[in-house]
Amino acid sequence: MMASEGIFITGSGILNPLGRGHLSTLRSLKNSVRGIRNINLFEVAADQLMPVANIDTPLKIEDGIPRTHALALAAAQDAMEGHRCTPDAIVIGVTTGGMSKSEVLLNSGVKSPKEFAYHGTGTVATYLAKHFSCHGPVFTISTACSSGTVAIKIALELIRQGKANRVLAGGVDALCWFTYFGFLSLQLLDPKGARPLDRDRAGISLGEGAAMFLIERAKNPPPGSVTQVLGGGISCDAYHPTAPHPTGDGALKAMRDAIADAGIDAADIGYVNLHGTATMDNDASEAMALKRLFGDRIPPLSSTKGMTGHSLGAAGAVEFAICSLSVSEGIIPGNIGCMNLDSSLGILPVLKPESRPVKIAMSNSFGFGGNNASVIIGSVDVRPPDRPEAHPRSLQVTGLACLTGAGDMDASFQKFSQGISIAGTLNNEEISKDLSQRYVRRLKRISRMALALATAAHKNAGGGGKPSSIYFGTGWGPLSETYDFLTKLFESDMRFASPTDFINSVHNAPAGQVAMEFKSTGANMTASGGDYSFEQALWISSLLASEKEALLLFGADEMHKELSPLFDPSVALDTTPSDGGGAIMAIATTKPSGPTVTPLVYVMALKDAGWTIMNDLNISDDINAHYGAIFYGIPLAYEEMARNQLTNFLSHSGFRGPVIDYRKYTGQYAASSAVAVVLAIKTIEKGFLSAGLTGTGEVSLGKNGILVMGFGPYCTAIGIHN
């Protein structure tokens, strides 16, 4: 057993409409200050002007970036103010990324790349890994409104296992066109603002927002620190796209984990930050799960949005600051917007702020896809549990499927273990062929692809149990449901939009669409961050997941003809369209056998980047008795940085073995690696690679593995063992 250790919160910011800072916001929350009011971002018609809760704080928007940067970079500055230190990695929860730019810029008819550099969701996370200096992991989450929330569990996730001993973790979000028309149409926006538990509550008021942290591990409170992150829970409904679960079954299950997972008793809460959006369903399904998990010893609890609003990937931080404070000064802050409370739902909020002492608070964040998150929040001199030393763990793998523009799996490994392209898309037809045409009539490019690998793999694996997890990576999310949101809406003047585009836009929308095939109710994961998003959801999972864990892990990207070259400057240089994926089945331990995948290198780049990616692969003697082949990534727009990083590793390695372009055979887009993974443990039990694939002879693996590397911003490698 480990020492107890306390992972401190030593540095925090926050940027919400009651204020940047604590203090502002603390001076808020006494005062029952309602930051709703009419939006004065964008112009909206009159018949369409909802109450939102936008930031009135100027903001230094330079470089070109969009407003959710600079509201990241702000909260960010806030927490890593006093400290001389560097992150050793970040974590970002976000859902909408540089929306609230390329919107703009579609809108224009704007047609060069290079004017949405800063479009992705993962631009965020780098955008302050440059600004801070950080150089290791870097981690975007997009699970829809848990995001902020999902963001501070990993970043507590890889200080407990070693992966880290200080993150920059939060989460944020700017209110945009294509949110708040998306909300429109779906009805969900309340014209009288947010009343959360209020009997005549009828739907949220959007909000923007950013709140970050910088956590630590130390044995005893660093200075200047005032609370402490004490556990964490993830779960999925599997139940709905958007609806929760009607009586709370994912939402009990999250903050059961995190009780848990602190190491403390329900007892021992002392104040529930509600997810309380104001919505009939959501406040209902939370109730409900509240009442199962208290009984009738229910904490006191209150929902801030009727202050915030809804602030979407945000949420979950804004919301953990505002816990903070809680434990820090001793406010109960009040349920706001509600005059006349739903007596149906059992619960009784806090109307009015109150000052107590709290020692421990539990926040609650629940998003569309299913996506759950709770996490707890402790005082300083809350000794944490002894618990067993951790590690992360790796995937040993039961089924495996791609999609690549020569087809399944053994029709693209056929090919390319020949050296022959696989470059190219599929139809949607042949994506979803062996799928239930019934139940994908509503669904576009990438959420077929998701269903067809997930589908495919499991039945690769046997057939048998169902994955409980989920781990999902995709650089750009569903675009055909992007384009077509934002088509119909320019078109009609700000007038229309289609409400199914939009919940089936966010980026999490896939892998909700898996969790409900296979009713799984674990974690839930999105990870999007660009050329390197398969990569993080990979090590993510080694992360979350469970000893002896089934899980389903995989990447997928689609091609779109307008909005691709537009957002991966490599489609843009590439001369073949393509797209696709890659899907694993495994059990998740530290003790593995047969096929393995393990992530082992994720680094931003530098000029040495040989002698780093040797460092991070803890190889003592010769790369050579552990490797027979090398399958590389290199994205076409950092071609030269990409090739210099590789030659430089090979001079450092001493590698002598095959050395494989993947993207040369895949084409270029984001979730090729994916792909790459799935070839490499094909090729792994094949036990050599053929003389079409090396050039110049076939040479067997023995009993070798194979690195899978990624070159350009970031260097990464990921080991295949069998």
The other form holds:
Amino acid sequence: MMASEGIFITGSGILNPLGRGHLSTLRSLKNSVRGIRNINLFEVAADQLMPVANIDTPLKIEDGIPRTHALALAAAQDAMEGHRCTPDAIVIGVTTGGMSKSEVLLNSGVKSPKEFAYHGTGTVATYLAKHFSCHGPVFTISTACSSGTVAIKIALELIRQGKANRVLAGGVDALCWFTYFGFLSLQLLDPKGARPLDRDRAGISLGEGAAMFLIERAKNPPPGSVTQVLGGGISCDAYHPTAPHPTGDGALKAMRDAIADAGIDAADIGYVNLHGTATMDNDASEAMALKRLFGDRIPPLSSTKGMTGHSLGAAGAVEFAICSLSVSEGIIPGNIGCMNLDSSLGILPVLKPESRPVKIAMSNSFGFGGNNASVIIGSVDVRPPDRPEAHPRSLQVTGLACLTGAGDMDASFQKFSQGISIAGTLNNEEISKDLSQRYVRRLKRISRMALALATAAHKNAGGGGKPSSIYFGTGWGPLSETYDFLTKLFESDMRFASPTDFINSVHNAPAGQVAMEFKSTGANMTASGGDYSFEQALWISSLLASEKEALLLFGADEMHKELSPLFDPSVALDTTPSDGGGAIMAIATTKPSGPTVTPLVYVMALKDAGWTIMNDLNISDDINAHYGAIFYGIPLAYEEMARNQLTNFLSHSGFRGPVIDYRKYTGQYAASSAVAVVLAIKTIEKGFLSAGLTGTGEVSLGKNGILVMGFGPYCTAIGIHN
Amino acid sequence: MEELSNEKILIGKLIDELKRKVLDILNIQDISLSDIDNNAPLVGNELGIDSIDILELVTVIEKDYGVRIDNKELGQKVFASFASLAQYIYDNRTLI
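Output the structure of the form predicted in complex with the partner chain; the preceding block shows the form predicted on its own.
What follows is the whole complex; the chain from before opens it.
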């Protein structure tokens, strides 16, 4: 991006327990409204009743659409109001997806996949993309309670690196049984309501909400914009599945990175909106990090979760909106709910709302899996420093691994390269055969896959340096834990839930396990957008990784005999239950040598897919001079539409090499593209495609690469080069 | 006297039952019942049990014995050892 341009918030929508829209939220902040009260969304037994912050604002919900999607749409409509433009990209942070609807269906024994069409976390962003006719990259971040903040940082990088001019980004989550009874089982809900920084604090108050922002680059502040996004930082504790690092190492790193990214000094910050969940551990760890960052010059700060509750994936976005109000309206919200300040924390929050000018504010969000994110927001008259033009990086491959029905990478590639199916499922013991039983005793299927893939890829890379950041794509996340959690809950008539299953059910749990294994304290990203999740994780890695950074990119999905056919329509149509994943150890760089993976295309399905794909592939001459084969994936549920796209692309591009349908070999599962990319790299290393695979005789690749493509609701292309 | 020894026997049985339950629920496969000291701390020993496991046990103990352990202070007291856990369940159980 050009020097001296800014990245402005030109539209925003907020829907939270304090009201809908900025005016009502601002009024509530000024009046210190505590939006925490008895739940009225669903029934809870008297001895399980905990105060929550649910949204009472009447909501228009389209027939069959889950509450999460409706909250997201309402906030997005407010953000887009008065704008005639279409966003180039959408980035949404969310953890529950359609769970509020799915859990009720599952409890009533509904077995029709159609009813679960909006279950996936990725369906929220797709719902918005359809509504606003967005064709560009549509990403879903599921990093637990930091999701909303991470979404904003990714939007910022999409713009900085020239992949979009305007992005709709934000976070959303709706209250549901799953999270209510999950946090209840963790004994993390305060019966008296959240009391951030109070010495008697006893946990969070679960909330819900949505906040969306239209973020645009411009040379001068566009009319109506009052704030801008200055920077963001992301880190991982790599310490524990749920407990924060005791001295706040990860939180400190996220804040420091955000400040450096914004090109400001810590002393420039006029307000910090804390993560401030009101659990004993979070508040202690965050206070420690703040003292380490600011020394004895700690700026005004407060947690607003005593007012809004903790809306999980939405929290970061809601608090970003509050920071935006702080800057635009000159208000420091009060740290409501704190009656007896915990003096041992050594930080002094603003207890009652104050009027004072704020030029720059910082918002903190930390989550399960040790995921931390901080973002910096400034008034429009702050001049961001000039920064060198940045571009998405390629991944220079240093190690590979995959798991399929056929076994590990060697077994899988041997079969695949001869054109033999690698579909099917390994049992859990086979998956984790090289992992210590002690280490995996609490883990079910997908987290075992994750650890097996990560350790195998690291070993394949020569076992040297560990990756500093982790990028993970999963269509459906930990289904075994999700199913077991709900089953136990339903069978006990909502009395008992497993805290272990709850913790391990979050989509980012597998990536969190890997981070702990490798002590990877850089970014820890989990993208979850159905069949295109691995592609999203790849894109995000290329946007977030720094030059020469060592990272691990992987994708995995598990076959669960009850849930997979309900949630994934392609699994429902397949005859061989299959699952697996692929992992790549890599160095991110703009000047790669050796085998590399580059994200090239990510567009929503269009009528004339061929033209758009060719345009994004950026090939001006003959495609046959660049690529020697195409591996394509067509999710069975979208067969007809996807075939048309493929045909259109092939005729438009004039591609003449072998075109391999990889799902024919891997079987049907969302992360099969991760396996395809690993197999494509292996094929390039080998130099030719066997007659068994092409069906027409051996084909040499020469110096040409392979395109790994996806068709269906989105069209994607990944370039594999040697 | 007779009652007291009866209680001792029942608690002894309960301790064994709890050990089996803990190893099973927490999927700890490489330790046998006789290796576990009744009076050793549950957390932070060779069993590798942590706070998440304790919460898992809390739900199982409420489900199987009708004994609720819903705050950290009580939890620390009750989960001090298998002996203390068995004693607390023996004194408070509502489900047999």
